[in-house]
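So this first bit is one chain, no partners, the form predicted alone, shown in structure tokens.
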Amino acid sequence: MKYRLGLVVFSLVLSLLIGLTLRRGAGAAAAGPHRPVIGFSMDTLKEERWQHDRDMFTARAQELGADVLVQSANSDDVRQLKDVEALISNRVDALVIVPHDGAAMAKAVQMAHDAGIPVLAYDRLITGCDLDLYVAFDNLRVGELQAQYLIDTFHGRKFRVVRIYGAKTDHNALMFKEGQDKVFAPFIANGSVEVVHEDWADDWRPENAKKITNAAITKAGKNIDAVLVSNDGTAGGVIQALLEEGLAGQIIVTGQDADLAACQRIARGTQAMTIYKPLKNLTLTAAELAVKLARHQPVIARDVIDNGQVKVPAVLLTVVTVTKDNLESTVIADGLHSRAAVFPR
């Protein structure tokens, strides 16, 4: 069995309508009332965001009628593969990926293709397949809020500034760069934004991070105004190689996905800011999503995204600047953390 996808263009509302066609394999049973099972494969759960993913899916999926299988592939290639190979084989109806690189899980699209399973991508692209839907916040305007920030900031004065890029296997990394460059290339071009080291921090791991700030500080010596940071777990091995200079909150660093670590550095002022990313927004939209996929039942999407394949139809969530000035009214005021733990005594 194999779905397809067809796209109807509506011109008014400039959405596209996702018609599920399920082609039956000589000898298919037809298929009644069933509960429907979703395989959730994960790239990583160390982080407290993903936990949060993770949880509020399954909770929604629940809610919904489904149940939820989730994997975890410890930022491995070859064990996600496998994961994907193991949910295949649980037969679930629909599956959903969180990939850790976006090109080597376009074998899993295949595979899930091959074996009947629409498959939708979780907050991260997998590029080079016919994948079914793409569900995630709009990455190119996370970056470009937080080169937009440190403009804002400076007010038009020069400054110098380091620039720390995510994990070059995650597609959503390229974005964040692409959204920052957008914004700062006039920039840089009149010399009002000097770039003074750059770099790629492996797997999103701080303490890669660290080592690229160390760098800078050796490359570069003291005089930076700020550090870019593509989200809050480098952030944090930023500011511990800061803590280390005693530069701690003299030098402005972003970040991004609001964790309860970074939103305590930002009330401390270790941290200027982060990008909000309500995740229940994204979390609740994919389990609908992926329900529907399940059930095969028609899906609005109202973007697309080239994945170098094809234009894969998404769905595309807004996002938020938090700074100090705004916690109270953001992810307190969100639930996502509550004022006692941002604001410990």
Contents of the next structure:
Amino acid sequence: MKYRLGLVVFSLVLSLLIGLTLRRGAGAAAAGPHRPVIGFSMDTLKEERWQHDRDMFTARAQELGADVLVQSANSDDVRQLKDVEALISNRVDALVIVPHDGAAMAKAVQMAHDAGIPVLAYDRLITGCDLDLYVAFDNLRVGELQAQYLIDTFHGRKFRVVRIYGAKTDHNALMFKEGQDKVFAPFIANGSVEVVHEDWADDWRPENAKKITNAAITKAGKNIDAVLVSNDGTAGGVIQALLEEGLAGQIIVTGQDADLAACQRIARGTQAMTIYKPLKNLTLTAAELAVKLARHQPVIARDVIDNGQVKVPAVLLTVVTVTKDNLESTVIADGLHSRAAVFPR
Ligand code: BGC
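Could you give the coordinates for the form predicted in complex with ligand BGC, as opposed to the form predicted alone above?
To see the whole picture, the full complex is given below, headed by that same chain.
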């Protein structure tokens, strides 16, 4: 078994190397001693985390001797394709993409490959294309931990839950849901979990999550025990709706990202948990691998993910559940937020 796994990883690494060699041969100039440039095409900077991603990724790539050109598309596919086109025209040596729409960005990967440029999908998968590398957190695990938190909190007591998923266009949103489904399935089957309302928050917008919460209360009444929300931004919209209904703090709300506002809500008791994804691990790993791609050096990827077209070499990083009990030993200890910021007087 171990041998077979080793072989799979070896052959993935090999095919990645071969693919890249061919690609460079097809278009771009031969590797020279020049300082490599990495194009970083981001969907959005709306959520606080993406600003950290941008800054930490850029800083690490610079330390490693590369420059980074950053574009952010403001949740617009047409604009993101134009951003990628512009980066390609700037003759970047590697592209790192956080896709707004994981399927739509297959076209960007094709354009990059036509120009001989390798592509790393960052945090969100790009589907239906010959993607070179994927670096992200273990997104299935994120969904599992969110749902497991509710199962553990209610200790076998029956509970009524509203489920609010993220943007349908984001492959991660599907993976968070899949992880949640996996944990919930037996409890829905035995009747101890009742899903009273569910919907997708377009573009992960807090105002959409707020509307879904209002619709859920109109439909199911105030007798709701929990809202299973996929990230902190949308949890903010949910909690705003609950505040207006006088229900904040009485209904368990989940989240993800350990945004400062969410950590403050956890400290105050209006949000129960978040998932902490240590961005340092993601940004450092992605920057190191992107610089290697840009320099045509070998890349070792220990995981693999099927994007519907190919088995993409991947690196999937660990995530942690954060509640009031471990805010101190996780986000504060890691220096993500200061104690004074999380627990304002
Ligand atoms: C990311 C989350 C983020 C969400 C909205 C997801 O793909 O994994 O961390 O909150 O997008 O930007």
